[in-house]
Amino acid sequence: MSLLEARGVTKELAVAGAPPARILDGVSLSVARGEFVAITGPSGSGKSTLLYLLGGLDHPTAGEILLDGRNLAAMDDEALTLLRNEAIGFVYQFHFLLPEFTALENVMMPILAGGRTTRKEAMARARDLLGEVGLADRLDHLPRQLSGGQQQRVSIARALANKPLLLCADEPTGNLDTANTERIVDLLLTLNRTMNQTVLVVTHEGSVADRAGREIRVVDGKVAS
């Protein structure tokens, strides 16, 4: 059964003085729960555009993303942040943590957000986390006190903070060297064998897509294959 579908969406964006530019157009795909795949295609193609639409940071112009049978086309604002907050964890190229906090509160924060947990609780599971993604010893690391490929573990971590139905990164390696992308990559693909993590990645990087389950090519603007 499907987690992830998207139906004939289409994004335009307005140009000023022309006809508005379409970065996508009518794409349709399906996503399995526990998958682990990649989204390929050259730059300008509409890959990242995908991504955001497909993990709620963006409306398509047309056309229905379903995730877990809930319509995110047809949401507000309002909705689809608390969606994303519950569902949707995000990892992008560069690791976005707060420098002045350490690891373990870096992890800690977006279950604190939600309200739910003590924060005695939040700090279990950021510890459990942290420890997943190798980084137990780092939990009062500050960013700056740790390596690149860290970072993005710490980043990782973070986005599996609220335990998502489906993990979205976008060129999560993009910053790394050869070394470190091997190691975020296995980080990945054992999350998802491990936990059974649905997990969709942008990358422009033919070794990462070679180890996804299945890769998903777009090109200006459609699936291609």
Second form
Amino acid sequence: MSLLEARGVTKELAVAGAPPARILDGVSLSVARGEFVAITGPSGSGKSTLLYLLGGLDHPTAGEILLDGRNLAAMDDEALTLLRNEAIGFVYQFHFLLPEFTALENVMMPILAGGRTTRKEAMARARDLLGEVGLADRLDHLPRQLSGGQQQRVSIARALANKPLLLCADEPTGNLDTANTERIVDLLLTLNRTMNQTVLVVTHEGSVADRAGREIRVVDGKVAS
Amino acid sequence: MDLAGTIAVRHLLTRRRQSLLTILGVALGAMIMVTTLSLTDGLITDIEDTIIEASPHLVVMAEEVAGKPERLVEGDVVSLLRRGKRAKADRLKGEEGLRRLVAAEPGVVAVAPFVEVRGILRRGNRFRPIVASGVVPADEARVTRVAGQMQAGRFEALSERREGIVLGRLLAKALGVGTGDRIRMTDAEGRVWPFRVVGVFKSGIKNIDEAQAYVGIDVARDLKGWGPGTASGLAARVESPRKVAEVASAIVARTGHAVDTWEERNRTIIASFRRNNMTTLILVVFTFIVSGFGITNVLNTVVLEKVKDIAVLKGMGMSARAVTRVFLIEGLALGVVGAVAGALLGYGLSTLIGALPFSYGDAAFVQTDRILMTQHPWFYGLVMGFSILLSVLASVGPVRKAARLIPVAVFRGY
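Write the structure block of the form predicted in complex with the partner chain for the protein whose form predicted on its own appears above.
Once more the chain from above appears, this time first in line as the rest of the complex follows.
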């Protein structure tokens, strides 16, 4: 049974003084639990828009998105916010860590936002995760005191904080050099294999897509393969 | 502290300089408001207290209100006092009987007869029109505070020297006389009477200090050609000066004589001071509102700068309510800390102003040597409440902006 399923997902954006622009046009796909899927495609093809829809950050204009049997398209903002906290982790192209908080505090944040555990438990979980991404010695560093690769590893740890069903990554290596790109992809693959973490990665880099278990190519708002 | 509180505090601490400047803005607003409240309330209290102590709380006049009322309610009395025709009379005869009646009225502390004489005081080539009250010094001392307001000489000397006269401070100054000096008074009939200054008093009210004199009651009766037991009226002191109207109504009802109170005599001047105070307070409130824009400014800047952070927080599942709390806490923290600092500064400043020697000069209505600053807990309650309200209102715009922010619109730029 698939963890994630999209059925006829369409996304249109309003354009002032013109008909709506159709970004995605009836996309259907499914992702099994524990899969590592790369979503690829040329710039402007709609791959990031698709990821944000699958990750519950946006509402589709039409179609259904089922995550573990729950239809994201039918949820209101409040329900989606709760679902994102419980079941979805996001990694962005830029780390987007909160600059006033240490690495440890940044990773604790989704746990504290959920309000389901104590601060002490959140701290222990965040400490473990930073250890797993190789930053056990950088817990109290502020984002500006970390390298680009380290910042992205902290953001991966943050995305995993609430043990999400689905990890979404939007061009996670787009801002990194080759060596750091390798490390990040290695890390995502390790998480996928050792923790059976389902991973969806949007990338335009062939080297990343090649290492994924499956590639979904988006062209002109439609799934091409 | 929860996550929203932690983020709010961290935002404020990382923007320390701007936070401090905003707090300073609110604090200055609160300080000015506390000081102004203290000043305006002190001014009106000072004026009322000075007026209350400068002359009798009420005067029972020789005039009688038309048709001696039998049963009156409060509204009727006001109507009679204001519009009722008075039976004209220039003197009370057998004032002792009326004095006993007034003294027996609940709320009346002391009663003293007086004979009012108008004339012109002359010393060399200086002239001043005056109102001289002929009094029994010991009785008058129980009705007004004049005996304790002597700057030179003694009030009781009026009963020791028949030709003694006590002058108001500004009157003595204008005539260039002091205790022991001789002076002459010309009455309405053009007769000249010699006096010797035995004292100078300061009531604190310009109009009194520049035109009021006291002489012995027997001398005043001689000047008027009146016999013993007559008086222009009765001056009385009441237990609660601010409830003088009630006592006055009761006296009118009981005696049928017209009664004048300190409130009636000074209604216009007190109303004018109250109006000025209100204008000042309104101006201060506007000043304070300006400091509220400081909070809006800071929060707007934070929201604009933190657009991506807010998007990330919402993306990771922080509710719109929690995001709202972040910025409300920031606004409230700036407002409350500013208000507390301002209240403390206001307390210090009003205490300092109250301690400094100050005079409005001889031309001022109230003569004083310092500014009376009052302190009431409600000043601080009002300022704190106003600051909190202001900071919440100032936060509304930025808070709504942050709460409505759609994460994907930030990440995708649409």
